[in-house]
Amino acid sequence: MPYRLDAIDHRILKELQEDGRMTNVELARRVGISPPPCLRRVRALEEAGFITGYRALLDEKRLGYEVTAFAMVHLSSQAEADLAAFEAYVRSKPLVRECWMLSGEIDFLLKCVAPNLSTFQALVAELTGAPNVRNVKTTLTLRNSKNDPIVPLELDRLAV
């Protein structure tokens, strides 16, 4: 049977979202109920697949990458083995943070970040050179306007 979410779990889902370090008795407190309960549905919900897991969010450009673009990878064949060999090809890159699948032109869109250009352009040369790759576009960010890692639960709400 499916996990429901009710107005306590979506309250604990807001709060960790916005910060996931808080204790459990904190966590408790702002969702309004005692510890143990709470622990208990942090738990199912990390179970249920709702919570996939904790991180601390980097500042890449402090860290030395200056550079975040975006790549646009059109292969030759879009047979599902061909489409699996790309994917796992590009999680071996470091330098690529994100691969979507698209529809329509472009197979894929890969967000990228790298110290500098140069070596922006040697991950392109590798990319362009993987198996099945028809061609490569680029296109480099100038600033990022919004960057919000958290899922929207009001709307999520709004649609149950």
Given for the second form:
There are 2 protein chains.
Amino acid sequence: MPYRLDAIDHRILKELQEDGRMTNVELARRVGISPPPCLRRVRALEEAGFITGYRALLDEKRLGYEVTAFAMVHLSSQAEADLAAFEAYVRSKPLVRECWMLSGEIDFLLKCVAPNLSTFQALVAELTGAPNVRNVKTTLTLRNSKNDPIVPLELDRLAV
Amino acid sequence: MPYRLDAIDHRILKELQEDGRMTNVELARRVGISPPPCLRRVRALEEAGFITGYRALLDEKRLGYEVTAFAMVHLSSQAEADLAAFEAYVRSKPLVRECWMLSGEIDFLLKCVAPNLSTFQALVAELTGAPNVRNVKTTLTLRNSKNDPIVPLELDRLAV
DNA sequence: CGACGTCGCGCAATAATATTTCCGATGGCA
DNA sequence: TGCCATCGGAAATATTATTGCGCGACGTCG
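Having seen the form predicted on its own, the form predicted in complex with a further copy of the same chain:
Everything in the complex follows now, all chains and molecules, and the chain you saw is the first one.
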């Protein structure tokens, strides 16, 4: 599905990243076209897979999650079946919010949340005891310096 | 601002996390009340800070970001002013999407995106040369096993 | 026990938006 | 030049958002 985004598409993506609940009328006003073509573009961007969904962002601390921590996991076996098994395991753990398979020493990096330290410890204990897990190193986060779920657009004039 | 969320509030948060662009009519239907009180609850949740915003999620690869990588940064000085300076630096870098201050050996963990490896290398070079940075270790992500921006609700019956 | 105040729901009315339909302008191309 | 594909916008209609208001549940207190 070849697709070429023009300047208006980019502005639509930018605006919807910043406020995903914006009305189509307002969005159209901001990107400089009338509502009908604007809506058509949004639908097209959704169908073409550029927009994968819409989320309300919640304040985790306000909801009782005081702890955010990372866990670095080494497995005993990196056979594909074992990797997949670990991934499936991790997906079943609600407190693990992200899991990345890494190149290099560490096999997986997990971002976890927990209401308190002891819950986090319980999670780590479980992880450590899971099949094929060799060891788990953890680090607590002290503070979040930047957390911007927005994808930068305009790859061209990109200052590193 | 004391606030007690009831079951309906929880369901609202859950639904809006899954589809932040859902109409209020549909949301009301799902949580089992009529639209006016539903809208009032959403507004209240926003004003009380439980909902901090709405985002469209974009497909990063589709937009040209092939690389996601982590960078682990050690600083020479951990004096508060130096930490803050590094945080400010990092916030000015569009390719750094997240930055966490950690306890333990590593001072900061950065999640970065880049259109390709050489751009990522340029970013790392810049980071390495930044003031107060002692060293930077990087890991590429091979794949993303889980990435769920949704905050789990219902702390009580929480299976770790 | 009953009056009263509070709270939160839902109905009904109105204002705004979303969505569809259709038409016209534009530009590529034979 | 004439045809076709593309895309925007006006207008009409269907849905939603939003406001105003009354009602009933519930708890407090005289």
